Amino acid sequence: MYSVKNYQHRIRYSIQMKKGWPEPIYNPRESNAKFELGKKLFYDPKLSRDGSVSCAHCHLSFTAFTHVDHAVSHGIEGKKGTRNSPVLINLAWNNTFHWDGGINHLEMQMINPIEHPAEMDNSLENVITYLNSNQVYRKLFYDSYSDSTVNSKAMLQAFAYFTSQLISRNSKYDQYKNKELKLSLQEKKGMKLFKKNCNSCHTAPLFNSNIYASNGLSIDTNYNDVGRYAISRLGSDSLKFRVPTLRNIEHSYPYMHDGRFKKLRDVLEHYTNDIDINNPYLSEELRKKIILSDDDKKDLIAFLKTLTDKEFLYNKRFRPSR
């Protein structure tokens, strides 16, 4: 007979630790059950209203699940959306989702894809109705679940095993600070700058925070975005948004949350050049100047170029089954 204390030690939860990291904030029980049904609804163009738009429409395995064409989201009938699309990094970490926190539960993020009328434009009822029509997700339903009737809770539930498993930590820097290769001078410089320049919001090792910051980017007139204030109605959260991770940055182009910047020298150039210390909004890190010389730029970009993870972003495992 197992002790409950003893049988919590049984259970093999699907994030295992890893040395240095934080404990991920969602980790439900192993099941690979959940994580195929999960990886089949993510792929599945049939969830939006007209059958044309899958999650991986706008998160792409191979560019860090985001997508690199377009400045805002596209969805259905070529819909425009008024924010880039976020990558889909280590989500178990994150406690809010979005780039303006609407969403405080991995389980409950899907719900806003589905819906959105820029983007998959169809209801959960919808949706059910469909998988249960389906007799390859009744049976995938049931092997996840022991019952092959399909429910919005079990559906959300499958989405966030399959998101939460999208976890990327074998990168250069990570192979560097396990001891297993060395950094270039250059990478070294490039990360000792960031350190003191970058360190405060893009916190190692996960290189993002839980918290919304105003970075002192304009408004876009064409979309009139207000970020987190949308969400709080409180002033002090005018113009914040998500402080995204910086993982596989150098794939996840176009950049902020609008995608106004293409390149990551352009994202430097606003930090160094473009920002206007006496912005109200601007969040209180960047009211000191950073001062980076032509040579810093490259030395910092070297860096941020470890953070790419090529197991995550060429891992089959993520990408749809045949």
Second form
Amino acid sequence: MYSVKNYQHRIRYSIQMKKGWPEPIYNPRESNAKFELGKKLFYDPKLSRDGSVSCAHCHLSFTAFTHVDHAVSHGIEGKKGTRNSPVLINLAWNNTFHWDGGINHLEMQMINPIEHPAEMDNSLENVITYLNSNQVYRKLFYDSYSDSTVNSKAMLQAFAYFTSQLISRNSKYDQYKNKELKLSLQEKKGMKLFKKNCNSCHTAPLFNSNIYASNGLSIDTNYNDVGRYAISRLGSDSLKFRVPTLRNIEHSYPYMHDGRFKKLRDVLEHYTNDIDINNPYLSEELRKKIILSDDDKKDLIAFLKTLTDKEFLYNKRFRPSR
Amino acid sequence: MLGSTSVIAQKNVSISFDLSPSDTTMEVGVFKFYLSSISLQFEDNSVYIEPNSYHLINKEDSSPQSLTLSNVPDKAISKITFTLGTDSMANVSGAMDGDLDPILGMYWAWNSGYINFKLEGKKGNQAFEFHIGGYNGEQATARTLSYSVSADDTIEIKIDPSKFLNQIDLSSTSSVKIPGNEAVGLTNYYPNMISVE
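What I would like now is the form predicted together with the partner chain, since the data block earlier showed the form predicted on its own; can you produce it?
Following is the full complex, with the preceding chain placed first.
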């Protein structure tokens, strides 16, 4: 029997709810075709002007979709950007994108790397022309939308579909929360320190916040990056950046919006000793000095490593299809 | 006829645009803008609201400088209301198509949102470029304007870019390409450049 109710039950969203997790902001209906199409776009260097750089160039699956050892992003012809390529993790729960939150919807994010002169330096128009001239893409678009003609809306939605599925929620920490395993004494000590000193901004279970904050870094004189101010034009947003997720942090070095810290040790050194308290817009949480002993720092780092999700990092589904 | 269905006669209303500058020393390179949320008021005070009303108007010769409202009740028109720019819904809802397709060069990639009004060119030796956009709170640049008309099925909207430009001191402000106070301030110059017949 096909009642209306039965029909509604058969609508399946791509992201399933999980206990203790908020609802995702972006949750398209499940579509394997869009996943495959979005993935092909993600790994296709022909989206760039000279055919040399794909999204995966700066966002590698094995390193939580960032570019390890690169302080800032690298585009075509060796051009350098001004910011550290962010991890692509649990984007479906973000309300804005980029370090300055300039992008207000996951579907609109892709336009920036395509068009940015220091990234792919192409035009949306060229990309759509290329996709329309390619029979493999035309078939994939047909599979997704029952229409082989490519337009930007279809492309942007398929791409957002893929990036929304880069979900990490099976780390050691998650398995501990699910009572599947126990944490070591050191990890538990680290968790206690984390809850006291870090969790108010890097809030579990996503270990981020959908806000902009100044964490007391001095301005980088190479880039003079004013952060959120460039978008909001509010003086109080000067030097503020999105609070990033700490999931898979062990693998996403270097750290901070400009990649200035190579090691987690350096990050903890900043938070304990180097915060610029003269910044009037410094995050309130950081006004009181964080005191950590050497052992505390080791414990905290041990906890941060429990946020590594091997299932996510080595997920074959996220790698190029043959 | 069977039954007693009352049929309201409908018509198409054509809106044409005259976008030529009255100041001949002004050279227009690009002149494009969004016109949205069009509604018509009739002499009996009833109102027609165009559904999904987003139109990109482009001075370029190859673009049509007119649009057609369809299924409009066949009554005398007394007022037209429209928004110069796009509402916040269009700016926050993800990928769009048609006149809102970001491929059309009226979308900011780095700071999500539509460029509501784009005017580039030269006056004498002075180059200028104004990209006016922004939808959020105090950055909002969409302006809703109303004009009395006496029309049946054609309306002409004259938008004179010289009358916009003549209100600006180009020696101090010749380029605005980001949302913010300056862009919002420039929208105050819209009413003077528009007339409706």
